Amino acid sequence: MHLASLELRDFRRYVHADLELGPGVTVLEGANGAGKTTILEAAAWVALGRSFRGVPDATLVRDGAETAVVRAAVRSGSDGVGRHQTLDAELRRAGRNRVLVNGHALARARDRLDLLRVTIFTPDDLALVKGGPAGRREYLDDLLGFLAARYDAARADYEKVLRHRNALLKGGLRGADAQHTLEVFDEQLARAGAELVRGRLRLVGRLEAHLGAAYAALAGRPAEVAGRYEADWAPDGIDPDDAEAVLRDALVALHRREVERGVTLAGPHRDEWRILLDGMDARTHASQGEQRCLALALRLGGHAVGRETIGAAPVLLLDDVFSELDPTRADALAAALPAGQTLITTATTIPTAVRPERHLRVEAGRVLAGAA
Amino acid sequence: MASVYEGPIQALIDELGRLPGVGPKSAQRIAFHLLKIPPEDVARLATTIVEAKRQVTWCRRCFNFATGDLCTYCLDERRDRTVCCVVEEARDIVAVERTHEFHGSYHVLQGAIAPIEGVGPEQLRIKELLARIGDEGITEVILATNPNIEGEATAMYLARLCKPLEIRVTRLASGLPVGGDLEYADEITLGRALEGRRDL
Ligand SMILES: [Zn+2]
C-alpha cells in the first residue's frame, strides 16, 4: 500500500498543502519548526485516527479554522497497483471527527486499516529502550491491536476491568457484597489479562528474529537481541494455557495489600518486557547510540511483522531519523530501508545511500517541490 | 455553554439538555421547535409526560414498568413461572419478547454492577430476585445481561449467589448474529465465536 497523494487543509499551521507522493523514498526537507513533522502527523492521523504525538485532536485544527481536513489518495494491495481510493479525515474543533472512504462514512473505525497502515518512528522513541516498562507495554499492545482487532478489544476490556476493580478497591471493600464483587472482578481481570498476555507472548516470539536482524543491519555488527517477558504474578515464567488461573490466584493472594493501597497490584498493566542486548539489560547497560539503534530496530521489527501479517508493507514514516544517528549508522539505515513507501523528514542533508524518488522542501507551513 | 437566551428560553434549553442523548445543540433545536408550535400541542406533550410519570411505576414483582401493581407479564397467567429471565433494563424485555421464544417470567435488575459509576450489587434488585426464587418456585434463571464487562460481571455475581440454591442457572450464548453473513460479522465477534465453538 502507498499514499499517492496527501492534501492538508487547516491542519495545524497549514492553510493548504498538496503533496504528490508515490512508492519509494520521499524526503521532506526543511528547517526545524517548518512543519515537516506535521505532514507525517497528518498521514498518520488518517491511518490511526489520532495524533502520534498524543495531543488532543482539537489542537490539530489550525487557529481560526473550525475543521481540518486530510485527504489521502491511497493505493492498496501488496504490489501497490491496486485501485485508487480516497480517505478523507475531517477533524472538528468541536463535535465528532469522521473519516470517509471514497465519500462514504466508515461503518467501523478499523476498516480504514484495510486501505492504509503506517509505521512511525520519532526521536522520542528512544524512550522505548531508555524509559520504564509502560512504554514497551504500549508498544506491544499498539502493535497487537494493529495486527488483530481482537487484541484491541482485549486491551479495552482489560483497561475497563482494571478501572472497575481499582474503583472497588479504593472504595474500601466494606461488606460481603463488595467482597463477592471483588472476586468477580478477579475472574474478569484474569480472563482479559490472560488474553492480552497470550497475545503479547505470541507477538514477542515473532518479533525477536526481526529485531535481531534490524539491529544487526543498523549496528553493522552481529548482535544478540532478545526480549524477556517478566510478570511478578508468574515469577517462574508464564505458561499461556495456565495464565488465567495463575493470575487469578495471584490476585486473590494480594487482596489484603490491594485494599490497603487501593489499587490492583498484579496483571499485564505492571508487566515488563525487558530488552537484552548481548545478554545485558539494554535500558541500563547499552550506550546511547546502541539504544537509538534498538529503538529504531523496534519500529522496523514491528514494521516487518506487520508486513508479514497483512501481506503488504505499511507506509513507513521516519521523523528526523538521521539527526540522531552517527554517519556510519545513518548509512546503515539508508541501506537497510525496507521496500515500500517511506517518508523521511530531515533538517540536514541525508546520506547519499538513501536515493530518494522525491524531494520536497518544507518552509513555514508550505510545501515546495524541490530538486531531487 | 454560557446562557445566551432570555430566562425562560434558557431554562427550557437547560432542562432539555439534561435528558440522555440530548446535547446542547439538540436541546436548542427542540426548545425552538416547542416555542414555535401551537400552545395546545405543547400542553398535550406536557400532560402526557406528567400523566405517564404519574401512572407508570415499577412492577412490584419483577421491576418492569407497570401501570398497576403488576406488569403485563406478571399478570399473564399463561407464562411459565418456573423460568425467570434476568435483564438489566426494562427495555431488554422488549428485545427478548420479539423473539417469541420465551414464555417465562422476567426480572429487571435496573442496572449492572459498575464500580466506576459507584453501582454495586446493593443498588440492583438482587435481593428481590433471591426472594422470588424462594417464594415462586423458580427452577431456572436465565442471565440475559449485556455481553459487556458490566453485564458479564453482574451475571458472574448472580451465578455465584444462585449456586447454593440448587437451581439451573444459564447464560445467553454470545456469538455470531444469526441471519447475517459470516463475511459481515465483525472480527471481534467472529474471533470470540471461534474460540467458543462447539462440537456438532
Ligand atoms: Zn412484572
Contents of the next structure:
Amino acid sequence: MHLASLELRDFRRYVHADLELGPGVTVLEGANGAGKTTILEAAAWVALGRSFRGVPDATLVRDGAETAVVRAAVRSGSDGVGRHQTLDAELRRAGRNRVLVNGHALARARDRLDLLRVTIFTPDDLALVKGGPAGRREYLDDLLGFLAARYDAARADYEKVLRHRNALLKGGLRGADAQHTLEVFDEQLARAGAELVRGRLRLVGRLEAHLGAAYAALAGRPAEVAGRYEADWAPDGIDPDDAEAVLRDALVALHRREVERGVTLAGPHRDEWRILLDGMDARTHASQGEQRCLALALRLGGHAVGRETIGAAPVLLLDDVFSELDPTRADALAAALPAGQTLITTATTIPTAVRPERHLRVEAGRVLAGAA
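Show the form predicted on its own, please, because up to now only the form predicted in complex with the partner chain has appeared in this conversation.
Here you get just the chain by itself.
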C-alpha cells in the first residue's frame, strides 16, 4: 500500500498543501520549524486517527480557523494501483470530527487500518530503551492493536475496568456491595489482562527473530538481543494457559494493600519488558549509541512483524531521524530500510544510500516542488 496523495487545509500552520506521492522514497527537506513533521503527522493521522505527537485534534486546527481538512488517496496492490481508496476528514476545534472513507462515514475507528498502516520513527524513540517500562508497554500494545482487533479490544476493556476499579479502591471499599463490585472487577480485569499478556508474550517471541538481525545491521556487529517479560504477579514466570487464574489470585491477595493505597497493584499495566543486549539490561548497561541502535531495531522489527502479518509493507515515516545519528549509523540505517513507501524529513543532508523518488522543499508552511 502507499499514500498516493495528501491534501491539507488549515492543518497546523498550513493554509493549503497538496502533495502527490510516489510508492518509493520522498524526502521533505527544510529548516527546523518549517512544517516538515506536520506532513508526517497528517499522513499518520490518516492511519491512526490521532497525532503521533500525542496532542488533541483541536490543536491541529490552524489558528484563526474552526476546522482543518485532511484528504488522502491510498493505492494498494502488487502493482501499486490495484485498489484505490480515499479518506476525507474534517477536524473540528469544537465538536466531533467528520470522517468519510470512500465517501461513507467511518463505521469503526479500526477500519482505518484497512486503509493505511504506518511505522513511525522519531528521535524520541530513544526513550523506548532508555526510559521506564511504560513506553515499552505502550510500544507492545500499539503494535498488538496494529496486528489484531482482539488485542485492541482487550486493551480498551482492561483500561476501562482498571479506571473503575481504581475509583472503587480510592473510595475505601465500604460495605458489602462495594466488596461484591470489587470481586466482579477482579474477574473482568483478570480476563482482559490475561488476553493482553498472552498477546504481548506472543509478540515478544516474534520480535526477537528480527531484533538481532536489525541491530547487527545498524551497529555493524553481531549481538544477542533478547527480551525478558516480567510481572510481579507471576514471579515464577507466566504460563499463558494459567495467566487469568494467576492474575485473579494475585488481585485477591492484594485487596488489603490496594485499599490502603487506593490503586490496583497487579496487572499488565505494571509489567516490564526488559530488553537485553548481550545478556545485560540495555537501559542501564548499554551506551547511548547502542541504545539508539536498539530503538531503531525495535521500529524495524515491528515493521517486519507487521509486514509478515498483513502481507503488505506499512508506510515508513522517518521524522528527522538521520540528524540524530553519526555518519556510520546513518548509512547503516539507510541501507537497512525495507522496500516500500518512505517519507523522510530532514533539516540536513541525508545518506547517499537513500535514493529519493521525490525531493521536496518545505518553507514556512509551504511545500515547494523540487529541491537541489
